[in-house]
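A single chain comes next, written as structure tokens; it is the form predicted on its own.
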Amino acid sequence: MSSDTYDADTVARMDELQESEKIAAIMRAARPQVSVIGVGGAGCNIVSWVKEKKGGISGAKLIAANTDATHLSIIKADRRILLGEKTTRGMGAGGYAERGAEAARESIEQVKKDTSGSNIIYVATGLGGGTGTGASWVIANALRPSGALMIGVVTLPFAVERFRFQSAKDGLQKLKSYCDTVVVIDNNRLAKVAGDLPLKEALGVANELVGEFVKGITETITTASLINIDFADLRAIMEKRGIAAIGVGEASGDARVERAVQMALDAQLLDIKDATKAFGVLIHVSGGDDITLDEVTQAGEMITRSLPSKARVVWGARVEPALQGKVRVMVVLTGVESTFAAEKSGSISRMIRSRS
């Protein structure tokens, strides 16, 4: 039937519907595709925590990759990959990074297949062991030609794990070479945040922190939020920026924003040489239904006042019903210099003593 047979109001509504459908289609096509790969035991635990405790990440695929078949069997993920079936026979890398790297090379085509089409790829792992340290950089290097923004999220060993330090340092240097940005979390600093929690719960803090970072940033890009983060802006502050440090603060009650911001700035989870020399800062604010736009703006203004005027700032905010009455502020400084990463190999023992 010709549109000539409809009255003007009907034709206008049809045009509006077509325009809405067109915009929706463009929006779906423009939404970044995201993959999160947990590599090794610690990385898989992070992915499993997000899947089980947080119901996954809207707009992202959660992938667990490990050489240990027994551990992998209990992990919750959208996709599980046993790395190096022939290399390790499902028995793990035994703490040898070279074996982890070899296992990743054996299974790299499956990793490429499962991350195909991704615009953002997170590689989450714990450094200092075999699979995570060896396989993570091999995976990042193999996925670089895809053009995706490659973000590493890693934890460093505790000071008591002295034999793992050099391995972690080598792994970080390699991963940094193949990722745009590596967000580094020092477990020793995290332990201070966890306080006197039992060991299992304290270790869970790392899972939660990394999980909240990846989930918060991803969903603020891929879904409607109070203030969305633009993918192009995220790329601008993270592309080829080296090391990044993260700080998190959470508060409730009076002056909750001020206290959460101060905590996030004071409790950076990596020893960095000079925060004021950061290239850029990513600010993420979340709270319950009671959070206001004024509070979000206040958080952003407080943080930017503490940074040099040339620093590039990207910020977003989301409503999280579980945070009713609370405000959580996450600050990520990109392009910083880490004491750990810059320390020469011969000074490792001296650095360990200073961190113990």
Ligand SMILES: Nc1nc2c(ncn2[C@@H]2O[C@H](COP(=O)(O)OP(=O)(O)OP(=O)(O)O)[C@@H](O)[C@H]2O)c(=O)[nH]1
Given for the second form:
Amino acid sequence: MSSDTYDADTVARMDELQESEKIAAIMRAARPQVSVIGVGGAGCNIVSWVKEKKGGISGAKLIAANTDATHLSIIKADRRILLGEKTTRGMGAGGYAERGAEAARESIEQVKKDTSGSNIIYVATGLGGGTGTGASWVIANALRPSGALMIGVVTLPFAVERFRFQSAKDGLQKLKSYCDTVVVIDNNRLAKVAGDLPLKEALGVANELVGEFVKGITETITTASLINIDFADLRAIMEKRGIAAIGVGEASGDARVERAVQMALDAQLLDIKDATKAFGVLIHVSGGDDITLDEVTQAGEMITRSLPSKARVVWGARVEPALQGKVRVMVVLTGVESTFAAEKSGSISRMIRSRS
Ligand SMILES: Nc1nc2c(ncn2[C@@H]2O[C@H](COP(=O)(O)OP(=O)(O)OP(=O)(O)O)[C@@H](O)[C@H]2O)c(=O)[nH]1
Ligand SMILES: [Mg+2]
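Having seen the form predicted on its own, could you now give me the structure of the form predicted in complex with this ligand?
Next comes the full complex, this chain leading.
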């Protein structure tokens, strides 16, 4: 039926409808596809926490990959991959990173298939064990040709696990060379910020932090937010940037923005050489629906004032109903040098001394 059978109003409404459908379709196509792959026990626990406690991530696929079949069987995810069925027979890598790497090689086609079409891939893992340490870099390396922005998110072992430091460090060096950016969280610093918790609870805090980080950043890109983060901007500060450190602060009541910002700046969760040398800064502000744009702007200004003027700043803000009355600020510094990653091999004792 031709449009001249309708009156002018109807035609105008049809045009508008067509236009908004077109905009919606373009928006959907422009929205980046995101995959989050948790590798090893810790990585899978992080993914499972997001899936179970947070109902997943809007616009992202949650994948759990482990060599340990028993552990994998209790994990919640959109997709679960048993790595290296022949190599480890579902029994884990027993702390051997080389076995973890071999297992990942064996199952790499499945990993590629499940992440295909992604524009952003997060590889989340707890460094120090066999699977996460060995498989994460093999996976990042294999997925690199896809052209996706590859972001590693890793934790470093606790001081009580010092026998795992060298392996974690080797794994981090490799992962760093295959990812655009690796966000590194030192469990020891995290535990301090969280108030010296028993190990099990501290692990829970680590899962939560990594989970919130990945979910917060992703949804500020993929869904309509107070201030959206543009994928191209994110790429600009993350692409080929090496190590990133993160700081988190949360406050309610009087001067909540100032206090949350100060906390996030003071408590970087990685020992870095010089924050003022950061290449880029990602600022993420969230709060209950009582958060105002003024507060968001105030947070951004406070952070940029305390950092070098040449640093590139990207920021976004989201309303999260669960944060009613509170403001949460995340500051990610990209392109920094980490003391842990920079330590020369063979100087573990010095490293331990400086960390304990
Ligand atoms: N965030 C977080 N970290 C954990 C958790 N469990 C262990 N870790 C940390 O992650 C490191 C690696 O442990 P796992 O993830 O259990 O090891 P894996 O990669 O499964 O390696 P294998 O068990 O040897 O195959 C540990 O040294 C801890 O520092 C967890 O549930 N959450
Ligand atoms: Mg394991």
